[in-house]
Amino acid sequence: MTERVYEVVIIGSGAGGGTVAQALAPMVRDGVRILVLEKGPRLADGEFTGREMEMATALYEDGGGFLTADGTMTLAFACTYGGSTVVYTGTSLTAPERVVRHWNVPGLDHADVVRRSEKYLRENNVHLLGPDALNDNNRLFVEGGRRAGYHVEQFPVNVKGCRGSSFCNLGCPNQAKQGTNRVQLPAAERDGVEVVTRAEVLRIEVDRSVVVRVGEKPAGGKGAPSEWAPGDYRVRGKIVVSAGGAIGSPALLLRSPLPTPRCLGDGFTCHPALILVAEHPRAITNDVGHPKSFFVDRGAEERFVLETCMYFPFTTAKAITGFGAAHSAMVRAFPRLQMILVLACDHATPGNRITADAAGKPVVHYRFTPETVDGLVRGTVASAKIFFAAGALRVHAPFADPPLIDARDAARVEALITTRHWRPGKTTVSAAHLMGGCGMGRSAADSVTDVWGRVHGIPWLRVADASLFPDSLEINPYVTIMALADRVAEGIREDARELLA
């Protein structure tokens, strides 16, 4: 096994790992060697083709088909240089004050989270898009939402030079989205931070070493070969930062021989989501323009958030309930489909957690609580009202039987769309806002880390990703992950003298 030596080893290159890498990069000038290990490949700009199946296989863990233990929900998260910042839509919101207050983490102040968030909003060019960048799908959401009585807000997004290709979830082919692959990681590398891709971390040892397996580039696969030769490595470090996400970090710590807190893996939440569609009498622009520009936040009142969205034919077909002629007719209407994403604001629930199997692979245990199902149903009812108010002919609603509701029944959606039609595994539910598993808190009795991301009892081990969230954020988590990672980096700088001695 080849040995390498660094002072700081960062595992993961997404919103958490990329942020920590950039924030610590000035330490390289003082002789501190910093390494980022990324399991996925580094793709060249020209490799982002926008082809649905091709890019899903190249960018997502399990091609975007990672399932919960009982198979009732798909979890989407990236495995590439830049992590999930490469495949999300760029929506950039700061954490609500009510959520940070509910977390009740000693030393975590909402004003501090906002201050740190604002730094990354500026750095990542976050702004509101102008009217010329909005497609029919977004305009119909605004019109229908306001007619139906909902407060519609616009998403600020982190794009620069957006051409409206609408491929955000498949990696921007124009490199307009300002994820860590475009901003934080290149800046860190310019300052001397080393990034190694195709490097899967197998475990972290008690002596602070990290065991890594570097893989070969598969024949015909996308991305560059790893910066290191394929094989197994032992990387000796003095500070280790786990930033592999809400799935990766808990699983890594669970398969490592470390004295971690017993609650490791608990508190997993994910905003279970439904892709809803409605057919209009005419073609509408959906697959051009920025796909996600507006939202309705009913998280505090009714446990759901609605977002504009655009998914390509395969994913859309998978989301539509049923078989045969009715299903085929809805898919064939793709050019006339308006789309809304319903996200349920779930909360940390006993039993919803991350474990590791005998091979050390992550296993996600998730049970839909009545409150979460209610959020999905309420969101579906609200979406149907918006669709019909925007002029839809028929709405696909998986919580109705039959699932297609005609415009003549628009006034009856609350009676037609109900929880009695909920069947786990029969309704296509997915999630991409994966949170929890290494939650912050007071002590090892109730949490995995402290407010600075230090794992209780292991001062040299830090966590810097969405697994830090003690409960659901209720909004898109990207900016909050960066804000907390910025805190983790500050804590490392303050403790560096002692830990690097």
Second form
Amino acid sequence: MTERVYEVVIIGSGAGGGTVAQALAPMVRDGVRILVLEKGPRLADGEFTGREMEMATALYEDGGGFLTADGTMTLAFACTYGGSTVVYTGTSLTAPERVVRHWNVPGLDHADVVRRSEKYLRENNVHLLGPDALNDNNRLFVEGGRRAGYHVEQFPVNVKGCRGSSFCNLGCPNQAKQGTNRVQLPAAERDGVEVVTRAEVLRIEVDRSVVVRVGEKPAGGKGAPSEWAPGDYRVRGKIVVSAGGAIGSPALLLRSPLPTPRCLGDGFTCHPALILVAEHPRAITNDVGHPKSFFVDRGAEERFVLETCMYFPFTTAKAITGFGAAHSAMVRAFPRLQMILVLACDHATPGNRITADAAGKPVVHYRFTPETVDGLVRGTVASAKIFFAAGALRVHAPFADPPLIDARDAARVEALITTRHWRPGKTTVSAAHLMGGCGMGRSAADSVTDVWGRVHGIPWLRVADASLFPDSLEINPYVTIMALADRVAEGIREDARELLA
Amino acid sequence: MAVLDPVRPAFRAVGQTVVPEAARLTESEWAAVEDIVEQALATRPPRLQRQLVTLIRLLQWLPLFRYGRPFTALDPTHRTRFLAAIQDAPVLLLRRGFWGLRTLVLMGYYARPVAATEIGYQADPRGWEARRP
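To complete the pair, please output the form predicted in complex with its partner chain; the form predicted alone was given just before.
Starting with the chain above, the whole complex follows.
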């Protein structure tokens, strides 16, 4: 096994890893060697084509269809230089005060999260898109939402030179989205941080070394070959930062021979989501323009958030319940389809957790609580009202039987869409806001890390990703991940003299 | 050997029931559908691949008990009725198995560029520039 020596080893290059890499990069000038290990490949700008299967296969773990243990939900998370910041839509919200208060982490102050978030909002060029950039799909959501009595808000997004390809979730073909692949990682590399791609971390040892397997570029695959020759490496470090995401970090720590707290893996939440579609009488602009410009936040009152969205042919077909002629007719109405994403604000629940199988691979155990299903159903009812208020002819609602509701039944949506039609394993539920598993807290009795991402009892091991969240964030998480990762970096700088000695 | 090789006729019969337009696919178009499905399966564990083949075999032969014929010998109406019963089965294992198979069929069919064009999907990397005159 080849050996390499660094002072700081960061595992993962997404919102957490990229932020820590950039924040620590000035230490390189003082002779501190910093390495980022990324499991996925580094794609060239020209390799982002917007083709659905091609990009999903290249960028996502399991092509975006990572299944939970009981097979009733798929999880989407990226595995590439920049992590999931490459494939999100760039919506940039700051953690709500009530959520941080509910987390009740000693030493975590909402004002501090806001202050750090604002730094990254500026750095990532977050702003509101102008009216000329909005498509009909978004305009109908605003009009329908207001008519139906909802408070519709516009998402600030982190784009620069957005051409409106609508391919955000497949990686921007125009490099407009300001993910860590565009902002933090290049800045860190300019300062001397090394990034090695196609480098899967197998385990972290008690002597602070990291065992890494560097893979070959598969024939015909996208991305550059790894910066290192394929093979197994032992990377000796003094500070190790796990930033592999809410699935990757808990699984990595679980398969490592470390004295980690017993609650490692607990507290997984993910905002389970449904893609809803409705057919309008005329063609609308939906597959052009930024797809996710507006939202309705009913998280505090009704446990759901609605977002505008627009997906690709297969993803859309998968989201529509059932099969056969009625299903085909809905898919074939694509140019007339309006779409809304319903996200349930789930909460940390005993049993919903990450484990590792015998091979060390992550296993996600997730059961839908009645409260989560209720959030999905309420969100579906609200979406149906918005669709009809916007002029839709019919709405596809997976919690109705039959799922297609005609406009003449618009006044009956609350009676037609109910929890009794919920059948796990029948409805397509997916999630992309993966959180928890290495939650922050007071001690090893109730959490995995302290408020600085320091793993209890292992001061040289830090966590810097969404796994730190002790419970659901109830909004899109990347800005909060960056804010917490910024804190983690600050904690490392403060402890560096002692840990690097 | 491809994963679908042992169950190809049954897979195609299920495919035509899930997406009725698939009944009009030529042999080369079916090959394109199955190529996408095989690529997706290639990255999945062998255990999951075996489970899929077992499920398709089950769907092929279960109708014998109800209709006296295997799935491939049923007319479209009975195929639809049978799969609807599986989709709503009280056993989670069957429901989620069918959901997975249906997902693969939809992936194979709709991820083809020609199918995207057929349904009117026009997204283009040039965005608004490609749409506005």
